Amino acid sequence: MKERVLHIFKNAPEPLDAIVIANDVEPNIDMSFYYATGVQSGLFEQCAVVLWPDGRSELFTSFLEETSALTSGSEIRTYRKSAERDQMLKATLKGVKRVGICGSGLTYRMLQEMRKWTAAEVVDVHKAVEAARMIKDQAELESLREACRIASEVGELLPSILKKGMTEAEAAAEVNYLMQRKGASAPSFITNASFGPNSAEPHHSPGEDRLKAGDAVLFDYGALFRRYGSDVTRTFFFGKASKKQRRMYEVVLEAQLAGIDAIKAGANGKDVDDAARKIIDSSEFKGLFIHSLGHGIGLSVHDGGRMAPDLDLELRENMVLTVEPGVYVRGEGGVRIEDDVRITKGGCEVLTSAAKELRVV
């Protein structure tokens, strides 16, 4: 984990004596805690890790999580009560003048707890942490490839689970079951199975709507493996597909392939977004691509960085992002096609491989 810690300090806006990453209770857990420590199990509520400029890290863990903590690359400091934790951290941070915090993952309550540990000047370094996390190391890439493999294999099975009259919730449950059967520890986010008009809602929550002929069927799902998650979307048509549905699919697929073709290290994410967006906006579906082309993935399903028309993002080797154009017609339905890619010097490696030709099932 030393290299990860060094990368965070390298990206920091000013010299720091230490960085503290502190968790609150679920769901307010800073995923950067897992990045810095490398722990693959455990929750670590109200635990903290102190990072030092020489690459060392000290993990302050409750006795509850000690077994999980021993798998980390950090020095372990174990406590039984929060008062003991406070004393240990106060002693550790003695003499620190300027301390970095990860403001995007720190609750106000834990910031107040930190006031017991140090009176040092506080500097928000969440952008430095994000920048470090966006460039994946080999261990991270191995986990992401496995998460993508699982999602890709499940993607090939999606048509076979569709049955007339089934509910969206039942379809989502089938996807989750298949992912865990193939090695996922959990879904990487709440699985979206949406039928018919619901497929025009990009972040639909599956409910009791039942599948019928003529429905667009959109699955947005991902597999979690060693804390790293994939993010894939596939769209099908059940029983029959109208001329308009077929056209929507063709346009979205053309846009996605154009986006993928524009990706390489050194490119601007804004330009990649434009390569895909102009395909859709030159069609009869102009204006119906209502989100960015893609986002970083890793420990979080939105792991920092977006390829969007309003954001300059220099693509760098070993970033991993989604490519997911879509068209959404409210009241009718939508089409989205999403894959995960690793940025390379000359292009990208597509990590997800489930078939994406238009399918009526």
Second form
There are 2 protein chains.
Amino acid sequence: MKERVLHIFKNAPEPLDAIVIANDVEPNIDMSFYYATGVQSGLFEQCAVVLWPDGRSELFTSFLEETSALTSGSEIRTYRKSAERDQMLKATLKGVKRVGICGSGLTYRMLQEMRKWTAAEVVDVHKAVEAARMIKDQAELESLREACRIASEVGELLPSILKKGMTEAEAAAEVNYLMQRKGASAPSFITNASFGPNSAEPHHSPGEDRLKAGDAVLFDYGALFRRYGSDVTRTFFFGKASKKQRRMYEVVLEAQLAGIDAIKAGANGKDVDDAARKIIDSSEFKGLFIHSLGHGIGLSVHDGGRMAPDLDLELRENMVLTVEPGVYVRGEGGVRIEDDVRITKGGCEVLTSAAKELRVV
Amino acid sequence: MKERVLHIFKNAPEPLDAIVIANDVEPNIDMSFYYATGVQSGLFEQCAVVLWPDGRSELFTSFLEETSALTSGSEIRTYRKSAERDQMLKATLKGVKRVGICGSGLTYRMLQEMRKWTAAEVVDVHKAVEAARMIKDQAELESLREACRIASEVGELLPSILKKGMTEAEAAAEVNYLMQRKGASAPSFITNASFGPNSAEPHHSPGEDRLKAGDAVLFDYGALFRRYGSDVTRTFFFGKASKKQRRMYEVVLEAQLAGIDAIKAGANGKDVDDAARKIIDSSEFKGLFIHSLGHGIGLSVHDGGRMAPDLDLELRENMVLTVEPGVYVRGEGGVRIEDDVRITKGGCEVLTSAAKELRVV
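Next block: the form predicted together with a further copy of the same chain, after the form predicted on its own:
Then the entire complex follows, led off by the chain already shown.
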């Protein structure tokens, strides 16, 4: 993935002879390994990729994952034992004086392993990698579009899932099944289905609580497609909606649309957050929007970049971010509405299309 | 989780004043954080836990996950901003001269963060943590039993899933749905459904290949229950089975039973591997069992410990490991049979019960 590698070097704060990205074992995998190599399958535990300033990359893979390695844009170096990996990397990195690492994904243990490969000075360039990853290229956008299509189609079906007396865990199972039937390789994170008061907890884990009339029903879910994940939230009301619930929904939807409206290349993320937040804070729900407005998505569900108060983030073309205001009333319930958008020169393209008018199911 | 903390300190190679376990952001979470604290829900990105030699633990959590933190056995310290976290940890670690870290789960970035908390000498104790995690306590066994029950019940249903012309991805979706309906919070890893020649690739990703008569059908899957995952493989034949396929199955099953038979506390993992391997290597499938016999399971699907040639591992009571011999013929297909077992004094308890007689569906 030559362009991606060049992009990382361009972002680096100082000249480097090479960059090494190395995985530990699951779950301690550096998603940047997948970014730099473009491998479409495989796990690559304790494997490494060496990036060079001319855009070349060398992927050191164990024999077991050689087939997956062939889906990458890198030159493939296959080893059978880790001692062989160490020898090959030592030879490869000979003469390298200053080497970049990706400190947000490299474990301390793998850094010690790396010491067997090179004595070069180490520079943590995770910010350069993150900045490159934030601007999506065409292949990444294609995967994200597909991940968003799947989540959107499932979004339209959410009301049909709901049955009185079902548990949150059952509802989450239905969402995951629908996503996978529509082409997702997996959910992009653990699906959140929250009923009633549980919807007031932004990160609720679906459990055994059962659906009853008057409940707010909040689904926060996403589809993984070729390692890229979407992230969508829809909130419904089951059986009936109180005046307060309707009003919450109205305010959150207005805030979300205002946020989307404020987005464009060149805007500051904190101003977009403010455009949405001030609508909630000038309503009777003041102070109840307790998280930031959105975050980057991609290979990780929190892929770098946030639109939040007091945080400068210059929005740039082809960043992909969530826009997800919410209002949470402890003990009663919450409403959140979340879409994924691609930043464009003049505004943004909303990639997730499921209906979001207030709906009583 | 006092006993777990004491166990880690007991395993440490030298006296320590404290141990710090810190998460980065998903997926770079240290599963040992969940082990040491026992938290049942929540993600705890960039949160830390401090373990003390007397068995106490202090969990530093962001306000957003305070509710989840209350499910832990640790003392809770809540912060709102990371600067506040840094201050609290600095005060807590005052006077600590030598601090343990878990190098297999700590990122380089979080190590730099930790430098704001303490100037103490750092000792990587990930082997001590891994050794503690390998011996499961009662709460862990309870979760693993449930994860195994779910996978076993689904195992019995696998033949009923199979329909001529279905894709591997569709078959994997059915498996995941069944697991979640039976109480799994998620699959414990990406479900592998391999048809025909794809079954010869141990780590195949399910794709668009369709099921046809004569195919071997290999399912490798597991259920996650309270963060603990099972790991099971069953192989079937669709429509018909050739003489060679039947023979492969027979040999792999015999090898698996021999492996299970060789297991007991005090045995060496490499001897157990050998007991299974020599059955395959004395058959016409010599050399086609291309991976190790088994690995520990728990909070991670590769949870520490392997039964493999040339690797010493003393089996101890309440370790939980997979036993999974296989035979792989490139271009044709493979057979693998995998169960999860708990080591006992005199042998082992097989935790996964799905039928494993040769079956043509």
